[in-house]
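Next up: a single chain in structure tokens, the form predicted alone.
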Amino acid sequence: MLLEVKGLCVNYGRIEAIRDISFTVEEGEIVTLIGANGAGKTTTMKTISGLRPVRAGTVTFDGQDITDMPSHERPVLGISQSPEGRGCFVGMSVMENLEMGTYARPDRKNKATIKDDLDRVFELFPRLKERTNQAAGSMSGGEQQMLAMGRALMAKPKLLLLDEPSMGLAPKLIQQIFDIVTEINSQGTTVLLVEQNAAQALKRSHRAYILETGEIVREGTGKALAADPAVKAAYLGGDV
């Protein structure tokens, strides 16, 4: 087991958002959260990279209780994210960004092993290539999406939190991302996934949970849930 969330219950003030949830991601992994907005999908990444206080419950991971582990110390044990709305450092290059992905590792100076994990990002995003010296708040958002995910990707993550990385592309760019998302997962990198676009992210799950007003009310194989007519009817449009 690589991640196991039990029992978790995290407020923000007096409002509860979230619930006794419990799920598990098994390492070799994608697992994907469903739910409407407010459902309580992107207060779960936080929690797990430790930006959210914890009310009650656990979060393991790789056999390890993180539940209160400062924020800074989980990407040394292998947990990075790309968070909701990018998080791009704008006014810094490509490169920049990306070497801040690095800054946990405990390789961090070997030159060699991050040239690789550079070359890496670079195959999956050729266009971050060839603009290694433009200014990230410069590039479209689909750019900055790529740029997201290739600085937590050179963190050299265990487990990957992508939160939303489809928001507000254009389709042809979103099935590219998709495409990405299956092709790091197939090169051994485990992928906790967050989405509205339920119909892609089923498609590429090996396991799903959806989650309503902060509790997880159904869970499967990203095929059966694309299956059940309760959730085509309220996340597919009633097709996939």
Given for the second form:
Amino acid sequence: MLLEVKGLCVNYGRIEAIRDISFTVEEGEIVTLIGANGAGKTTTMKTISGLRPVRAGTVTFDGQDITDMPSHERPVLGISQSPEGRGCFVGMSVMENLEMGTYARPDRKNKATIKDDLDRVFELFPRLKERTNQAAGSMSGGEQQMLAMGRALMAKPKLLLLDEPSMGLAPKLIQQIFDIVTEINSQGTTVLLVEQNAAQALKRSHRAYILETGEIVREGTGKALAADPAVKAAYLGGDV
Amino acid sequence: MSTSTAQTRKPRLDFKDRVAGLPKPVKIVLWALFAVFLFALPLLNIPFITTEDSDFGGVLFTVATYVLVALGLNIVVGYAGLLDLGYVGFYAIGAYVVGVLSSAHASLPWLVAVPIAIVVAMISGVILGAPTLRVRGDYLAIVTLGFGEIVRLTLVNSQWLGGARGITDIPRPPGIELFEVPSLDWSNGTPVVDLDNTTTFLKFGIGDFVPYYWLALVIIVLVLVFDILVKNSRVGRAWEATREDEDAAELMGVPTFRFKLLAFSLGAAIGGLSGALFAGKAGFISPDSFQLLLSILFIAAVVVGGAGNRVGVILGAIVVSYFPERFREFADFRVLVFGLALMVLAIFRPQGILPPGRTRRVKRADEREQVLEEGLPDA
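Given the form predicted alone above, I would also like to look at the protein as it appears in the form predicted together with its partner chain.
Starting with the chain above, the whole complex follows.
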């Protein structure tokens, strides 16, 4: 088990954002958390990467309890997140953003390894290669999304957390982003995905959990959930 | 949308790029000439630039302390993106540590007191920063604003620190008095070497402030070197990431809190150094020298110059400190004119006189994008 979340509760002040949720991610999987706005998806992601403090429950990564570990130490373990809303460093160039991805890597001084990883990112996202010197803030939403994912990959994570990679993108681009997620996964990176675009996400993921107002209400394989009538009605637009 | 600015623009070379393109020996010579000019400035007595109504050496010293302060505050505000409205507090701490150690309660020489002042200012930066840097944005500004006032009120109310009367008889920096440097006299319209009006090389006296200016200039150069080294290191990159998106920086493994604290304490140290320098020149300090207005002027220097750009903030510091002195003849109106000038700058150069390269780059890329999307109207 690469990631195990057990009985997790997170509050924003008095408001319970997530209540007693438990789920696991096995090595090599793509696991998706699906839910509407305010269901607690992003909070779950932020808690796994350490940006939100935990009220109760545990987060275990690779056999190590990381519940109280500061967020900046988690990339060293192999957790890397592409945050919601991209979170690119807009004033930095594409290349500098990608370099920031290697910030916590112990082998960041090894130019050959970094170069290999950079080539791999450019292979996944050829657009980034064309724009290495451009300021991230001046790129389109799709390109910034690619940059955020590329930057997260530069950390060479064992577990890649993707928070709504399809948000605000054109349908064609969404398809492309999901193709890339599948490709990243097939190259050996475990992916935990948070999505509102349930149809695509369920199709691509091995397993999925459905979050409703801070609780997990359903879980299963991507296929099974996609075929579930209740899920269909709520998240896939019924029989349309 | 107006594309008129973008359409006529040729691939433009920044001043910086042009300088960078020069051969190295030329660059060294140019920098050396510039340095000599800066050191000679108070003796050249260039018409119009020289202040008529107040001693030019003294004015230049004041300008130099503002530059030093602006460089320190730029680390906090420009690099790390922390709005510090109480910077005068560190300036005061630096000055008072020198005052206490060299005059009020001990008689250490100025040179020994200064490093202690820097360290104390730095520690006070950590003490203020550790609890407050967890709050962001506006809240930090309010807390630091309070800090500046707390320092001043403590000074006013502590008899041990001299109360409202302050501390007198602060020793001056040690001099060496090697030789006399003549100055220029322009009274006949052409420059003439004036051998009667000389400055003793490194005599830190009371009538002639030129050596203090020289000392400040040397310190500025040292701080600048330090600034460049830090900014171009991993630390500088971490500050930049923290400033742009704190959460994303954390996700990349940047311990943002630690880096903010580092920026805060380095800024405080430089503020303390400026204060120590000020105390050494003035010989007398009182809480009145550390009013809230000074904090606002410091922030104005950084913002007007272009937060994040070290050359920009130097220019900003010069604008904020030199012009009010230069236009002293307008008497009470000068503050009004000064305020108007700041407003005009805020309207026409909201990013500062010289914003950091990155800000400009984003803007230029945006313009290029716009041209690509909308096409050149006349092309």
